[in-house]
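One chain comes next, on its own, written as structure tokens: the form predicted alone.
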Amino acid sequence: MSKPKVAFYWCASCGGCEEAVVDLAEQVLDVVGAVDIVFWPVALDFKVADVEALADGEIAASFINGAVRTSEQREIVELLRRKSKAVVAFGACAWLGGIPGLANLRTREEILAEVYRDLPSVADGAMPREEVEVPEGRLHLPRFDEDVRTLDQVIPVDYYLPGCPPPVALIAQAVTALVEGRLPEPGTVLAPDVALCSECPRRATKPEDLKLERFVRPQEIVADPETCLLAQGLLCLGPATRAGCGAPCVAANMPCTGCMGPTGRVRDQGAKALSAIASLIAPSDPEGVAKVAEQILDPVGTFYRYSLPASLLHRRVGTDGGRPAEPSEPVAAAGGGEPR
């Protein structure tokens, strides 16, 4: 019997969920001998020629990190959607949009100008092209797009695999569940469907009328390693953030960040997060309430921070009051689950 094909594609992202694989250790040894890995470019040398001698769902499962920013990388995921039964977005940007998403807060045209133009290091200005004549031809380089988006505002998506990166322990069930035959309705997101203060070691010592009078950031406190850290003023994101990572970032005395994104029942992490957390602002008053929120120096960066591209926003509304340019709605997912 041959053994399930997989492919993994980077799309735009740090590189974390690639290294998140190979962080299964010994692990990765046991995958490797229950599938096929016929693409992988960040590890293996596997060509795009290589995938489109494949026939048509042919790939098991594909695992798709990172938002999609450029026309090489929507070219490269409708390729992998088509050779594959099934497409799973793997880690925050995928999902979500993730930090990449954060870009959003910029027009094309502005970042473009910040990174070939504007900074102090760049000497002649000169703006990127997408196509150029050399002597050994004419050259063409991926489009710059207009936004990010998720990837499944691009293809239609039939797994989530959230985190930045995903945990380990849930990739090597995702895979497990892959080889054995056992993968759940399409449309799931493969954690845990309940929020991270369910699972944080803390949670015994979080008030249950909390209130505060102000809010602090990590590096202004010694933070108590044994108390709920929103009951210290940090802004910590695990009511509006879902189980699953066995939250290592709490165990290490700093505050959750969301990168494992909402419930089923969110439609918007970031405005969950904003509910949560203006809900424990002591003061009523519009000038009291006003003084505790302007503690939150970055609230777009903290809220959405993850989730921007994904949510009811998607990005930064246009000097003329209009969007520069609006995203997709989601793609159904194949096998006809709900998009996330």
Contents of the next structure:
Amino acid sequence: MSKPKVAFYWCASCGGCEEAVVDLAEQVLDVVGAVDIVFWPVALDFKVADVEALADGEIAASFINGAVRTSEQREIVELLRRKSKAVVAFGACAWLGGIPGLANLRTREEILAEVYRDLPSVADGAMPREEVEVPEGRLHLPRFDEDVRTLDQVIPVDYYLPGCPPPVALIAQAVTALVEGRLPEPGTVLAPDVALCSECPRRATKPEDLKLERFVRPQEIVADPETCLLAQGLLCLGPATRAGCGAPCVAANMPCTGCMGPTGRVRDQGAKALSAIASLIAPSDPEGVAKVAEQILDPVGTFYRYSLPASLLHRRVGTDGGRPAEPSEPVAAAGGGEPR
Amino acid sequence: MSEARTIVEAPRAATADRFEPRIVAFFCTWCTYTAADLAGISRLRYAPNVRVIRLMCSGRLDPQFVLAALREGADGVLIGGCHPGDCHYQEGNYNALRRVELLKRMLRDLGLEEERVRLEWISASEADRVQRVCNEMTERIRELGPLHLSVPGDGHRRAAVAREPEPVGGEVG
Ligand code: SF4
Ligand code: FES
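Switch from the form predicted alone to the form predicted in complex with the partner chain and give that structure.
Next comes the full complex, this chain leading.
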């Protein structure tokens, strides 16, 4: 029996997820030895044409990390979708939009103007063009889309591996399950469906009925290493974040920022986290409540740090008349995949 | 999902030159909803733009409800509960206040005008206040104009939704 084929791809991401795959390879060589990697741009020299040459559905699983922002990313993930039995959204960016998803606070035009024209370090202010003629022929750049999208806003996704990056133990479990053909129900998030507090070593010190007069930031206090961080006034999102990471941030005295995403019944991670934190505010009069609330300087960056594109509102509204355009037609449909 | 969806999807009755806003209201059953009932019994007319959803208590207001209403087509969201000290469940309205305050701060950073979300304490006897608040809010949202969101379809969430049969709207009581 031939080994199952797997592919890895990255979209709008930082490279941390790729690092997690490398860590996995070191720790569980037998698992990796049991599969045949057919595409992995970061590490192996396969071409898009190699993937195109495969039969539809021939890849057992594609692990795709990163949010989707460009025509090239759309083109490749659509190709991988066609060629794969299962697609796994790998990491917070692919599942929820991740840190790159915070770009949805700005319009495409604002971002291009800032980066290519307004920054003090920009000299000539040339805007990138999607097509340019040079003596050798015509060159193409991928299109920079209107907004950042989650993977499942672009292609159907079978499984989600949460985390920034996903914990190696969860990746190993997922790969093993795939290799052994023990596939969970499609749509499953491959992590425990409980809140982080339930596996937090500080859990015993979390008060039943906590009320806070003041929120503090990590640099403002020396946090006690054993007491629940939330009880110390730090914005720990543990109560509204999925478990499965083993709480390494909390162990390092840093509050949870929510990278493992929401639990199963939550539709909008930021709204749910906001709800959990808001109910801890001690005052009950409007001025008192406002005083405590304003200590959360950046509510979007705090509550939607990893999930703005997946949120109910998806992006900031209004900055461009409230109507960011639909992304242009996928390039693949227009016969893409040529010059690469 | 049914209730919220049908309520918000009702077509905007726009006359040629006037924008008719769609406003979703979450009223607690013990005070504001009763006041709205009383307004009806007393034949007090108020803007038909407000579609009321009854909650047991304003403390049941999950901020997801507000965002879901906006996503499904509401131009504004009104929340009504008992006056401070009068909540049937003692503290529910204080939690509503805390959530709405923080939510409004976040919505401001997401580009929404402050007045699109409004919290009011209205007791069971204040039918006239229901009338005034609904009319005021309708006028204000009319001035602001429609809310245009740009959200990608939920098409590819099929699988995930099948396993989690209760999207946020389904919890709206
Ligand atoms: S709030 Fe944070 S520190 Fe406290 S128990 Fe939960 S995860 Fe641990
Ligand atoms: S019952 Fe009316 S606000 Fe709680």
